[in-house]
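Listed next as structure tokens is one chain, alone, in the form predicted alone.
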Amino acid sequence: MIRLRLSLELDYLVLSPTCDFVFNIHAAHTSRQTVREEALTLDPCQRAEVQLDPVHGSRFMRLHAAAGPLKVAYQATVDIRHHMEDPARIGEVPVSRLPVHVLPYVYPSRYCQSDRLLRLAFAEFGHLPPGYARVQAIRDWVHRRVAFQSSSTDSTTSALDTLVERVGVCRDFAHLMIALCRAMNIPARFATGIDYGADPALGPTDFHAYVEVYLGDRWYIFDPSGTAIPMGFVRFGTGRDAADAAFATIFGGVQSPPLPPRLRIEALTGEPDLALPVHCTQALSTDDGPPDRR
């Protein structure tokens, strides 16, 4: 088990008389990510709705703002439980045997277009026995061909951008793997959330994204951008692609903040694993996988 505490502070300025905001910042419930303890404050005070996603376990705050500045904080505590799997033990599952609700993460999306890369898949990773391995090499594929590189591309930059330009940031790389995956057949989806362990060079602390591939009977992580150790992955949210799983999605006339998005996050004293190695040798789930598949 790790804990991990985080913290994030947002600030906006409203010009519009009314703005609507939909957030995605707090750590999701997992049957393997237990929110232990956390706080919101809102500055200025006023009322905010939290709804669960029961699918996902994402959680989203709407919020109804006037006129003028708002800042935003929330502070959680948060344990996590790695499944931990031989990769070799993981295969992939057939299109016919894929839960219902598995099955819009093998359909391509706004950001991941599937259907465009088929036969780049197929002449790239076709010829490799199907399993956690030739998702390996995918994931690889993605992270020798990208190279990493802040603020190089924008909200409207998709998984086709990605492999003209050959630069990104993290969630390039994982439209990049995901599109790539589906168009093999396997289903894979768009994670975000905060990481520890990242390298310092990289600047502060910035929200992350990732991917996660369904194998076996569950979704498996993987980080096609290397930039952070997936154990300390905390989950906030999922879906097809970045369009389904943002941060913030604004609904009226606001500023650009003064301030960039301030986050940290830390380990908590006495927690054993994580002593384990970056380059873990062994498939990390934060996904115990459906009830009708266990």
Given for the second form:
Protein chains: 4
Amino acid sequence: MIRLRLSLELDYLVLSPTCDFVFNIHAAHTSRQTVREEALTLDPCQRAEVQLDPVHGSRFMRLHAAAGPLKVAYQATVDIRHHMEDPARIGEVPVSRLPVHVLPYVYPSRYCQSDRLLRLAFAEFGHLPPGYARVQAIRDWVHRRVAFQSSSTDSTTSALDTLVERVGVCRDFAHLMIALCRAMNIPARFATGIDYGADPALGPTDFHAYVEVYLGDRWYIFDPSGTAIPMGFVRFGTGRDAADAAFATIFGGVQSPPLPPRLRIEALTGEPDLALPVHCTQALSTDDGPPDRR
Amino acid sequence: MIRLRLSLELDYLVLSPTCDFVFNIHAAHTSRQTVREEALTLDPCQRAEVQLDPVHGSRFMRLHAAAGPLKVAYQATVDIRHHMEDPARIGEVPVSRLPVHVLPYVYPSRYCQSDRLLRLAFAEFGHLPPGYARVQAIRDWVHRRVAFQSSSTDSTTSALDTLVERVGVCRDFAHLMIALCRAMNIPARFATGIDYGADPALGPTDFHAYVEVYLGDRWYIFDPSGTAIPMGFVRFGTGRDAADAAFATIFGGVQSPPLPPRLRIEALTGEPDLALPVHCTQALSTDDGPPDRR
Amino acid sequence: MIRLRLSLELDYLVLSPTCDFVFNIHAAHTSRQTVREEALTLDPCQRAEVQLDPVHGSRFMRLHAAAGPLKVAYQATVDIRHHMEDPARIGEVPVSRLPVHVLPYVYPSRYCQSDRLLRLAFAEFGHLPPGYARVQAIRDWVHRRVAFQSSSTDSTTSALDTLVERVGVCRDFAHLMIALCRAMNIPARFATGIDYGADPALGPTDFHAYVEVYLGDRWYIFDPSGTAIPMGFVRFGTGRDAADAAFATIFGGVQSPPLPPRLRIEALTGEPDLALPVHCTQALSTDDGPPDRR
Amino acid sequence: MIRLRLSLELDYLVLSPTCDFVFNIHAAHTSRQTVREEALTLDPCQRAEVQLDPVHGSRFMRLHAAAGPLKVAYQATVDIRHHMEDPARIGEVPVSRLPVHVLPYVYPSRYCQSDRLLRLAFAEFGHLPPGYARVQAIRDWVHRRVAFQSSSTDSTTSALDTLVERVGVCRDFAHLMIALCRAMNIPARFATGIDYGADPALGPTDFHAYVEVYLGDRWYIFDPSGTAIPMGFVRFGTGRDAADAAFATIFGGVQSPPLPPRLRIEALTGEPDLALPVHCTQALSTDDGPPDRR
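Please supply the corresponding structure for the form predicted together with a further copy of the same chain (the preceding block corresponds to the form predicted alone).
Let's see the whole complex now, leading with the same chain.
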């Protein structure tokens, strides 16, 4: 089992009279990811309601803030018991047998215009045998072709841009991989967390975006930017792409934060069961699917 | 009450060894739209499973077809008891009070890149008082600026293309109106049906795409292309945009159908309760929301 | 020497009261391409002025037509004495030594957005030794990745679209190759002619678009679509891309022609000097550069 | 007569072994713009060749720089005798009568995709009587709809982006106005200079981009961003758009300059003939056309 302790602090300066925020910074509730303890601090103080999406396990916090500074701090200790599987035993699922709640993830979305990539995907990956290894090949294809460069893209950058310009941050790697999977009729979704294990040379600990692909009977984790250690990813949210699964969506006027987000994550050991996250060749999942479908 | 009898026939020629279809051609089940009777014919004959999306009421039929011709015929008689409301009494809902299941519809999607239209929308509609009338103003803005022209666009055309090129079909009008609503933080979704009441000069009866906007406590119907009579719309499906809510999504090789779709729709009268659909100034809705939220 | 006899007939139906046309259907005048005889017929009859672009040798004919049918017929016999060179002896020219009149062809243009392809081009071709062979590698890269399919694209399709969608007609192959060359700082331009030697299975004889790249001291011919025999290309025009070098640019309302263009081209032999155009491995050019720079 | 003294200093740090620059920072030579004196300083010292484009009067300086710092300083005193005309007397020129050297400026280009704006332009401006006043209406339309915001766009931003996003810098205003003019078949080109008379609140003196439109028998100046005083514009270059007419085009690896460009421009008076540039309602041109066409 993996136990992670994480904390994050976010600062905003609201300029408009009022401003609505939708945060997705609480650790998700899944059958394999359990929150041992967590704490939230808001300054100025207000009551925050956290809503659970029963299908995906994501937890949304909406705030209605007045003009002025807003500070959000969250910390949690989270246990993850990964489902681990031999990649050779994991197959793709034909569209005709996909669960209904998975179907939306084969369709194109704002940042993953898979409908325009059918020929390219088929030419590059159509000859490979279906299964986990083919998805890994898509992941590697993206990883090799795109260069990681901080601040090289912005909130309008889509998978097509990344395919053309060959540069981006973790979010862009994720969008391109998702688009290519969907172009092959393989359901793929966008997931967010913290970049556990990232090379400090890339900058301070940051939010992370990665990919979950539906194979066999569940969602498996892939990390196309290759900047961090997937076994250490605490999942916050999932969605079609970054349009759905931003850690913060802001409706109103907000100044660029005076301070960047400050994040920390560390793996806890010291108890018999607890292991450090490491790179591994096994397939990893933190999700057995929606409760009513298990 | 409105009673409509509709029928549709679709022809495909599957070229690949097998092909998966997801059809959304069954009349949706909502608290205000009831299917009195319906019949489906598949040729070659096969067992078709129709799945209900419990949140939206849409019904999906997946088929796994072998190479060769495929013919799908559906007919139904549907009763609609519209919720009708005085537009002046219908307000917008602030983001902080939107139901969780409505929130996804303020985010950008494949064909409705609302994130890029914030300034334009605010400049054009920001000065109008919030409410149904402002949404009607958005609808009218789109209707006046875009010209209806058959076959002028294709499956990659998005709201931004329509904003620039000022031409399209009903689907394009819908995408642009949706994108503008979302840019104003007003939830809007894509809906499909049949173009009841359309001018025969525009061609034979066809599928129709229109818009539903969440105002007050429910989804209201808007028809930005203005080609048909909203009171006669039998809803098949709803979604973020055409990526979600196509009447047919095809995974495999299919030849352009040898015959175009053949659709018919007529309003039935002759019983005391039954009225003909007409253009009206009242706000219309066919949906009281998901069952567990009523 | 190659001698070609070509003819073309174009039909238009002008709908607006008047309409301006700029045609570029006359065989260009270059130091190596000579028009032996030519004839033009306009119906209705009008005086047509043909203007020579002294830098590029292209010849433009502007017509001002009234509403109604317009028929343009042109035929010519053209001699081409190709400059032929061993590819191994042809180098690239550093930007610092490019002639001033060539410089515009390293900049991006409407359909060739080379500014967005710098990383991709450098990753794919940066390791190859500079020279003709590297340009041939770019040509082959495009040829292998893009599928030729009639009517798959339209007048707004650009190099980026073709890179993503991997399908197009000769014009699209040309745009993508041009964009990749420019991204490597290699001047490249769009050229038009007739598809001499094209496989009749692709359809009737048609206009053709290909590429000229500035290497050594002149413009060499490349044919990325690979559908025809470059030695048989009679050049009409050149430009930055299809925006400059369309065979017809129309300012006014014109109905899609009742008849498609009818083109013919044949190589003449029977005199001692005359050879049939064949595929060859030597580099070909029909242009020694502008008169005052020879 | 207007007399302006300008100076500019540019700093670069070349990272690649060598790097080619094409500068367009010398005051253009036109029949109405005369350089009284000028001086160029390069550090490290090198011989710089300045080439004159005989058609447009632009002057290009190519440098081949080694790795390390490069400093370019230029200063000049320039006299401008404007052609001034009553707008009411200036008409549009039908395509059939445009000089051949003007024709390229009705075609779309990299940043001015006029081919996609035909319907929009005709809907907005088609009802206005042709002439200078219609072009002024296009200029005002752009000026009213787009917000000036420093650093809001980048080198890939095109007229379509600006039309959608409604924000930009002077270059973006110029691209959108050019695209709309060309969509109306009115030749328009991109011009560069220094923002004489700009509000210091917008930042230090900077390069400026504006528009020249071909009306009557010459190119007239328009300033859609409205940030400066057109009568004080010393022209450096013109082109189809920013792809052609950048003040510096760099082929190689260069670090973002350690220092921003430092520009100064002032109007000289004190002699009987000399006037201060002022906003005026008359049409202004600094160009009588190419020498051989006067």
